[in-house]
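Just one chain follows, in the form predicted on its own, and it is written as structure tokens.
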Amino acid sequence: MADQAGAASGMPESFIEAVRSAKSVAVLTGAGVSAESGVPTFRDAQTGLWARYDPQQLATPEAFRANPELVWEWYRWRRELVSKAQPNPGHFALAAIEEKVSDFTLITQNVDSLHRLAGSNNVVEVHGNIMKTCCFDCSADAEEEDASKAEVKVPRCQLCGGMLRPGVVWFGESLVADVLRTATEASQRCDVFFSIGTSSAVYPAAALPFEALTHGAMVIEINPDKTPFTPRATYSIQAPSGEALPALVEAIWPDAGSPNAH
């Protein structure tokens, strides 16, 4: 059963010392972390023109085949939202933790690059990156300008002529095998695992905290709300990541300075 605490500073000394002495740390972040930067979670109600669409009906290979212009229009709108977002204190705190741990892997379900913008380096993007573009047919990566021209409703691959698509994983598609392997191995070898801002409902990423537990790691969940994983977590901090993570960094590494100072 998870121990409950409202903030990192309320954690017992055994928790503080375990994180401080960890040789390997893995982190899984979900939509809640990006939401604190103003990026709508994927299942939030759409606004304006998109209010009548279900995102889960647009983010599929079938939707793209049926109406690629509509899907591209939606992704250009989402890209514009993401481009205006900035990292929040939670992002910066994770970058600060990476500086303190010799083996650190940040696994994210988010596609917005905010972790990299905050200074995180070893980032594993299990669902891809919304700002990247690849070919729907041959899977080759494409130059960004190929997809950014407003007059080109459905950009084409310069290699095979196929339709270009956003470089994200859609519903009904498998994660890239090498990416999933990297995330799984990091979860299995870590001493401490953080599950942050994720609903723990989207698999296979939702299985990673269980992998960490099975291999003996201490697993800390940070989320304002309870999730299906909460009863299994070693510690559960029910607070926004932008509040809990900076407090945690300050409690564990008092000499680190403010993680917001990037």
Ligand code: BV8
The other form holds:
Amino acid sequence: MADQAGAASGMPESFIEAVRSAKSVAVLTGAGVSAESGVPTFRDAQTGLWARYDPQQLATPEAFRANPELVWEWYRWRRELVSKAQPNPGHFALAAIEEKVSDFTLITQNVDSLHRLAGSNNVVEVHGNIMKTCCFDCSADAEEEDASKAEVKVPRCQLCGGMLRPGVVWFGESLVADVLRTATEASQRCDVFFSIGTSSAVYPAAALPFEALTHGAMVIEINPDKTPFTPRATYSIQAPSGEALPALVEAIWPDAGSPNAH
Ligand code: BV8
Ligand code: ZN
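Can I get the form predicted in complex with the ligand as well, since the one above is the form predicted on its own?
The next block holds the full complex; its first chain is the one shown before.
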């Protein structure tokens, strides 16, 4: 049963000691970590123009085959949004934790590059990156300028003439095998696993906290809402990650300095 650890105060000593002495830490982040940077989560109703579309309907190869112009319009809108977003204190706190732990892996479902922008190094992007572009037919990577010409509704591959697509993993597509293997291995070997800002609804990423648990890790969930994983968490911190993570760093590594913008 999850033990409620207070967001800022009242973290049990057992919790603080376990995280401070951890040799290996793995973290899974979801859209909730970027929410405080102004990047809408998948659960949030899409704003404005996109309110009438369900992301799970648009982020699929079928949608792209049926209407590549619409799918590109959606991704260009999201790229614009992401390019204006800045990391928030939650991102910086995770970069600070990486400095304190010898074996640290940050597994993210987010496609927005904010962890790297905040200074995290060992980032595993299990669902790709929205700023990347590749060929839907031959999978060749494409240069950014090929895709950014807004007047070209569906950019074409210079190698095979196929349609270019955003470099993300769509629903119904398999994750890149060695990326998933790296994430799974990190989840299996860690002493402490954090599941932060994710609805724990999308597989196989949602299986990673369970992997950590069955391999003996302490699993800490940080999410203002409950998720299907909450009852299994060792500790559940029900607070926004932008508040909980800096408080956790402060409580566990007071010398780490404030993990806000560097
Ligand atoms: C695959 C990139 C094999 C694209 C994304 C039936 C049962 C089980 C599984 C399936 C099924 N049918 C199909 C599947 C498989 C499917 C799946 O899991 N579907 C779910 C919906 C049931 N998975 C796949 O298709 C995966 N591939 O399985 O391959 C295969 C092959 C062929 C056929 C079948 C299977 C590929 C999944 C990857 C999809 N791509 N992103 C893009 O971005 O455009 S997923 C996308 O949605 C995100 O990357 C993210 O992973 C997911 C949304 O999840 P979250 O990140 O958790 O975000 P969400 O909005 O859901 O939640 C936000 C959370 O934050 C909330 O809990 C909220 O409370 C919290 N929060 C809010 N504010 C804060 C906060 N937390 C902290 N602080 C805050 N301030
Ligand atoms: Zn091609």
